[in-house]
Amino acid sequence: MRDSRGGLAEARSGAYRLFAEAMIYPDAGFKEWVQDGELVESLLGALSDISPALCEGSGSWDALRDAGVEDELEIEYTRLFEAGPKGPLCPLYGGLYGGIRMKVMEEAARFYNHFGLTLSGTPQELSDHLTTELEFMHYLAYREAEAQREGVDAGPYRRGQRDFIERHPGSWIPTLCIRLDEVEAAPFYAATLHGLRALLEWDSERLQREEPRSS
């Protein structure tokens, strides 16, 4: 684990960015990135800097080197996350996993606005979409690292991450992982999202220790 000023937050920022990029639609460039091993090597490097325990299960991480043949990964992405007569099998929108979706989206947007961010309104940037939430975690961890390097209070960024994980990705990613197992998702996506769940759980526990709520 990195212990230099801002080092842990920087590694976490990189890991969230990589998980976000791993969940975009897999075009030709994406598949080359996977097959070359760049994705898994970069991700394992970041996770190792956070906690070596997050890199356990080397067999499952090997799945992040497998982009399948021809358009296999694209078909699986569509099957899992986009298509279906009653909607996607495993939607990537947190508001579809409980509660009233509009309220979930509005609350997520308030988090973003509080830290000076706005969304473009495209489908991939809806406030409750997985990649949007992970990009936000990437941003907050980056700002945390920046604050630590400059010797200023990083507490607001840590508390923002603590609360956002609890209210948003940490509240629905475990259910998404259960659904992936039930529909026998391709190993690439199963490994990616189970790895993300492990990071969120590790991060949530750490942040709650470092930034406990006042009683």
Contents of the next structure:
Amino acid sequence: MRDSRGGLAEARSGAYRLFAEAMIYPDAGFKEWVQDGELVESLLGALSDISPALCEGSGSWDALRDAGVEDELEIEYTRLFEAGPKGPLCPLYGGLYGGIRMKVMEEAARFYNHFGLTLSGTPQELSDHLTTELEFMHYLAYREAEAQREGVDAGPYRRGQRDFIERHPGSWIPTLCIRLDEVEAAPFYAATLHGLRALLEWDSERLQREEPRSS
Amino acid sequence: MSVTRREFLRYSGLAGVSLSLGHLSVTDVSRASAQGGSGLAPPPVAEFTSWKDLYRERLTWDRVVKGTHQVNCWYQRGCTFNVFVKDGMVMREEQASTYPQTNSSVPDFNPRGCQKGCSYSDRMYDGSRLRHPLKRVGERGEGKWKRVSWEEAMDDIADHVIDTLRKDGPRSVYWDMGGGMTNGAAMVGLVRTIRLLDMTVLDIDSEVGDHHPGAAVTCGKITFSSSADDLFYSDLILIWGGNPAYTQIPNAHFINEARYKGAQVVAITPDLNASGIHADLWAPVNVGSDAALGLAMCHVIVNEGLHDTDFVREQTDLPFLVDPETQRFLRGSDFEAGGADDAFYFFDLESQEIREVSRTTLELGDHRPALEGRYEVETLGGRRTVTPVFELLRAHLANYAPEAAAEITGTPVKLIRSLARKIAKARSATILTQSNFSKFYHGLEMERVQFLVMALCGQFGKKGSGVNGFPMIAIDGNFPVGVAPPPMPDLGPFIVKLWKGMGPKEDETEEMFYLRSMRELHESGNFISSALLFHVHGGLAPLTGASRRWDPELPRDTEEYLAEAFDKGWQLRPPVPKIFFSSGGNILRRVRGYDRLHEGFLPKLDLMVTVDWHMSQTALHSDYVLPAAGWYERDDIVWATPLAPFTQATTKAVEPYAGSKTDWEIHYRLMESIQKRAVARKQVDFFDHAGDIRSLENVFDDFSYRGFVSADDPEPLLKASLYITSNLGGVTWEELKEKGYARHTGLGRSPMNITNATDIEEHETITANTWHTDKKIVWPTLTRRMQFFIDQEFYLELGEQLPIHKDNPAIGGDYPLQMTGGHTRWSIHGSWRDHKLMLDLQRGEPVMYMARGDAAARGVEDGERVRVGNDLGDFEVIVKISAAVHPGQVIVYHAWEPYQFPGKKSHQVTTGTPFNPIQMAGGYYHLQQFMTVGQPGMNDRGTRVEVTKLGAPRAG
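Compare with the form predicted alone: the form predicted together with its partner chain:
Below is the entire complex, every chain and molecule, led by the chain shown above.
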């Protein structure tokens, strides 16, 4: 575990960014990135800096080196996450896994606003989309690291991560993982999202411990 | 992903992590430099204690704009919403409730909007929302897709189009706009594409069963309606064949308000539906027996002398003389060689002479047409005895004494008599609009009878009275913009040219002129009946052509009638399809017997493209699926109906989500690719349907008005449409956008509007057809009256020259239950059918309503799963036992997607949907087809089925 000032937050920031990137639609460059092993190596590097325990199950991490042949990964991504009757099998929108969708979306957007961000980015995504949520975690952790380096109070960032994980990705990624198993998702996505779930659980537990909610 | 980006993302504990944002961006520009990991000091952040800090911000937003929904909810359409935007996303909407009161004596229209509209933002961001163009990579329907860029998709589609234009001809390219019609940019996009490339648009009206054949044959038109607030003047409101509590949610309050004023509301329906429970009186009627009920009421009205003699003499053909032997009108051609076939006669009781009826006015002057009696006339064929239609009718009605009719209808005799007297004695009675009867095999007669009942009682033209047909009103400036040649600045002179030299002929009314124009336009063949397309080329003929299988009284086979109709030009023969664009439609959900299209239609297509916002059943079987923008993601104008006579604007609250595009832009991109690819391939010529050579070299330049309108900004089209509109009070696009709606000030120059036949005054409710009743302008029928006697050959052959009841055939086979349907409360067609919020209000999956006794007889309990089947197929569904359902009836409400059923088979696999040849009739002034009118309809009401218990519903 990196315990230097801001080091853990920085590693977490990197890990969330890499997980976000792993969940974008796989174009040709993406597959090259996967097959070169750069994705998994960077990800395992970050995770080992966070907690070596997160890198366990090395067999499944190997799936992150396999982009399939020809269009396999694109087709699988579309099947799982993009399109299907009644929606895709495993949508990547948190609001579809519980609660009232619009309220989930709205609250996520208000999290972003509170911390100085807006959704007007490109490519456009909704506030409760997995990649948006992970990008936000990347940002908060990055700011936390910065604050720690500069000796500024990082508490708001940590509490933001604590609540955001609990109310957003941490609340629905476990269900997403169950669904992925049910529909026999390609190992690449199963491994990625199971790995993400483990990180979120680890992170949530730590944040709850370090930033206990006042009664 | 570029190498740079990959380098950037590479994690190295030593190198540190860079800040990399994609979907999010830093709000404060001064902080923007922090993106990319400059190492700047962290920006100040507000204290954050917990998520509750955010909750306190809930009632803040960036802006509020006006929006509405382009969905085809027809009768209940036209609801302006405030749309709340935060951070580039729509957060919620609420009814705007700013509609004016027409005058102080009637209730206002507020609020307008139903639960579907109120949850549209949730639907817009549904998990099923399509984000990027998808190309099929497996077999059709297999569900294997990959993303492609818009350019790749458009170029490939364009290549297919060019090949088909040159090889098979432009009419082989079909567009199905379903219910996605607008009155703005989307419509201009479609119209320009079709006209420039000479392609075919599907006319789906008779296929879906909205074609109101009884209105067409009686009134010569189908689009006419009063305003919903006109109900306040009614003292008798008949809900006959409809269910406005489901289908007119924003209008339904007017019914209740009229009750408070003293109106009596009568529901005539087989089931005690959601509207019936709020009525003062429910008149139960067996499924499909409404014509018998109506004729029995006519029997009472005529026999008790309750009919409005003056109205009948003036407005109907009932005084017209007919030869009872030949069952033909006495005509001018009976008196002299070459005499007019459209000159008719009545016997004048004042002068005691036979007189020719006026072709130009309904005014009777000093004449008093006889309604009874027999008269001798000398004709070219010798001496003949003629009699008024009314006399024939009286004899015909003898078959419908209430006692006899009650055997058919199941309605108590006493109630039949009472209803008849109520209608006859009402100050102002009205029948609410519905498109239910069009969906019966003998629906034409059911509708005709409704008109007959009300005409006998003179219930037209008075405020609060009338039978309401298909309601529609729209701005009249949109179509001209669609057909205008470039460049746009020449639009003004073009409009002058468009209308110059056009107008009614000497003996035509304005209505007749526009209807003739529609018929002439129709002859060009750009509009093809989808019912006929699927019959001829779609594999549906074993259903649509099997009328005699279930209707043994039919003298000839359907194909024989159809061949005659084609040969005589009464119906247009559909061209062979090669490319099918589903742009607003959903044939694999919508079409009765849709399962046959898989084998009969899809294999004939070289290319099938669906434009939709979600993966519909049709999209699932397409080659390309193009993601459409949501209704809050576009600027456009939405048409209206006289029920709520406000044209609505929908405005671009937010950018189209992900890679979706508006219909206008999709047409734009397609035309751009067609020109580009045709030039690149050096294949720019094709022959149009008339054999003339057309060029693709500048087709996109023409489409875009030579660059005057861009892909992502259709506002010039909307501004131009309103600039030349004559019936919206001069409202500009900016004003419409700001307010959200504008009230119509007239009917304007539009074939679809004009048949409302009424003046629209600012502070008056709208009452349809007052041009006929008050101004005495003739009706657009052969006899120029409301016409109840039809001496066209098919009518004579089928014994339907007068309105008649015929039993609903046992369509589907000899099974004991009759399946009916209706528009649902929880969706508008398929648009909300699988929406979680709406499903949560029902049973969560397709459901069939069943009477308690019928369920008990089959051992079926509430919530249990059953198999419903007949000779044609079967499907599985759960049962909701309802005390409101008529014994012998089962109800499956509209628009479930097949993929929502086990085995992906919907109830429409059991619908036989045979054509009734009476609806193919033509060659008779007002029995000629044109868009939405005069084509054989598909039907499903009263399909025979049996129900078998399967057991408990599936988990989940």
